[in-house]
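Read the single chain below, which is given as C-alpha cells and is the form predicted alone.
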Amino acid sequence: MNAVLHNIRIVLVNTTHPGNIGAAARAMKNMGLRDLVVVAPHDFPSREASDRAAGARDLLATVRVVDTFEEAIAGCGLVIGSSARQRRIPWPLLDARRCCQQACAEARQHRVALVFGREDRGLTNEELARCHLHVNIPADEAYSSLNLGMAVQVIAYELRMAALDGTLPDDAMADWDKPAADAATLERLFEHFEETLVDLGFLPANAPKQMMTRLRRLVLRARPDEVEVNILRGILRSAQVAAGTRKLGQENT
C-alpha cells in the first residue's frame, strides 16, 4: 500500500494562504501521502503553514517549490487536475472515489499527479488542458465551494480508502510493452502538432486554440506510451518534409 501511495504527488498551485499549505501537509501524513509539490506560491516557506501543520511539519519541510506547472507535473505518467465549474469543451471527468481508485491503480507503474488550483478560481483552463482526467468533489449546491486544505483531505482519505481495499481496478497499461509518455513527452508532441498544422496552413497560425484543445483532449484520452508519441512525431515530420517546411533529417525538439 505504501510503495502506491508514496507513488502519488499532490500538487498546488499559486496557493494565496500559507495556511492551506500547512493543512495539506497535514491531510497527506494522515493518510500517508508524502511528495507534496507547490507552484510559485504566494508565502512559503511560512510560521502559518507550519503552525498548520502541527504533527506534519517534518512533510512541510520536504515541500518542493517549482515555477511553473510544467515542473510540478514533470515526470508523471497520469495528470488529473481538480475542477469545479463546467467546460465549453467537456473532459472526461470523474467524482473523487474513482478517480483515486485509477490513481491507485497506475500508480503501481508510474508516477501520479492530482493537481488543485488557486483558492479563488482554481486552476486555469490551460493548466486543465494538462490533465488527463479531472476531478470533481459533489459538494451540496447550495454551497459547494470547499476549503483547499479540506478538498485536499478528502482526496487523500479517498487514496487511502483505495490503497486499503486491495480491489482496485486493472490497470489497462499494466502489461504494457513500453512506459506511458511523460507529461513532458506529451507537451512536445501538441507544440508539434500546432507548428505542423500550422505549417500545413491547416490551422491559421491566429485562429482561436479550440481546435487544439479538442486534439489534446483526443490525445490524452488516448494514453499513448513512449514509442507511440514518436511514431506520430515521426509522421508530423514527413509531413513537414513533405510540405517543404523543414528539412529531411532536421530534428525538433
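Residue numbers count along the first chain shown, from 1. The term rigid core refers to the most C-alpha atoms you can superpose between the two forms while keeping them within 1.5 Å. Quick caveat, the model's predicted, so the values are computed rather than measured. Compared with the form predicted in complex with ligand SAH:
After superposition on the rigid core, displacement of the C-alpha of R47 between these two forms stays below 2 Å. Superposition of the core reveals a Cα shift of 2 Å or more for E195 between these two forms. With the core held fixed, the Cα of V219 is displaced between these two forms by 2 Å or more.
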Given for the second form:
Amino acid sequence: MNAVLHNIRIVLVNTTHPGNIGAAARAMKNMGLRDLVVVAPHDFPSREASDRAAGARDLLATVRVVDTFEEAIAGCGLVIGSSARQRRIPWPLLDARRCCQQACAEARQHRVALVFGREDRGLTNEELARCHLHVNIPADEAYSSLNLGMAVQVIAYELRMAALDGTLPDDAMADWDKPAADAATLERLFEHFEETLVDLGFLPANAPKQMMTRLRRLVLRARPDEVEVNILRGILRSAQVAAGTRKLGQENT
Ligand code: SAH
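With the form predicted alone in hand, show me what the form predicted in complex with ligand SAH looks like.
All chains and molecules follow, beginning with the one already shown.
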C-alpha cells in the first residue's frame, strides 16, 4: 500500500496562501502520501505554512519548489487535474472516489500526479488541457469550490481508502473482545426472560408468544456476547429475587 501512495505526487500550482501548503502537507502525511511539489508559490517557505503543517513539518521540508507546470508533472504517466467547475470542452472526468481508485491502480505501474489550482481561479484551461483526466469532488452546486487545503484532504483520504481497499474489515465487530453467545446460551436467556416476565406478572403464564418473539428479535439483532448475556441474566435473577420468586444465590437452570 505504501509503495502505491508513494508513487502519487500532489502538485499545487501558484498557491497564494502559504497556510494552504502547510495544510496540504499535513493532509498528505496523515494519509501516507509524501511527494509534494509546488509550482511558483507566492509566499513559501513561510512561518504560516509550518504552523499549519503542525506534525508534518518534516514533509514540508522535503517539498520541491519548481518554476513551471511541466517540471512538476515530469515523469508522470498519469496527470489528473482537479477542478470545481465543468469546463467548456468536456474532458474525461471522474468523481473523487472513482478517480482515486484509478490513480491507485495506475500508481502500481507509473508515477501519478494530482494537480490543484490557484485559490482564486483554479487551473487554467491550458493546464487542464495537459491532464489526461479531470477529477471533481461532487460538492453542493450552490457552492462547489472547496478551500484548497480541504480539497487536498478529501483527495488524499480517497487515495488512502483506494490503496487500503480489501485490507479494511467489512465487519464492524471484527475485533470483538468476547465470544458471541452461542445458540444454546441464547435459548437459556430467552427461557429465563419468559420465566421472569411471568414471575413479574408482565406476561400471563398462558399468554400468546408474540411478545417473546419480539424480545427474541430484539436480542438476536443486538448479537450479544457471552458477558452481555450473563449481565442480562443477572438482572433477571435480581428481578426474580425482588419479586420473591427466587431466593438470593439460587442457581440458574
Ligand atoms: N475558484 C476556483 C476554485 C479554486 S479552489 C475555480 O472555480 O476553479 C482551489 C483548488 O482546489 C482548485 O483549483 C481545485 O484544484 C481544488 N478544488 C476545490 N474545490 C474542488 C472540487 N469541488 N472538486 C475538485 N477540486 C476542487
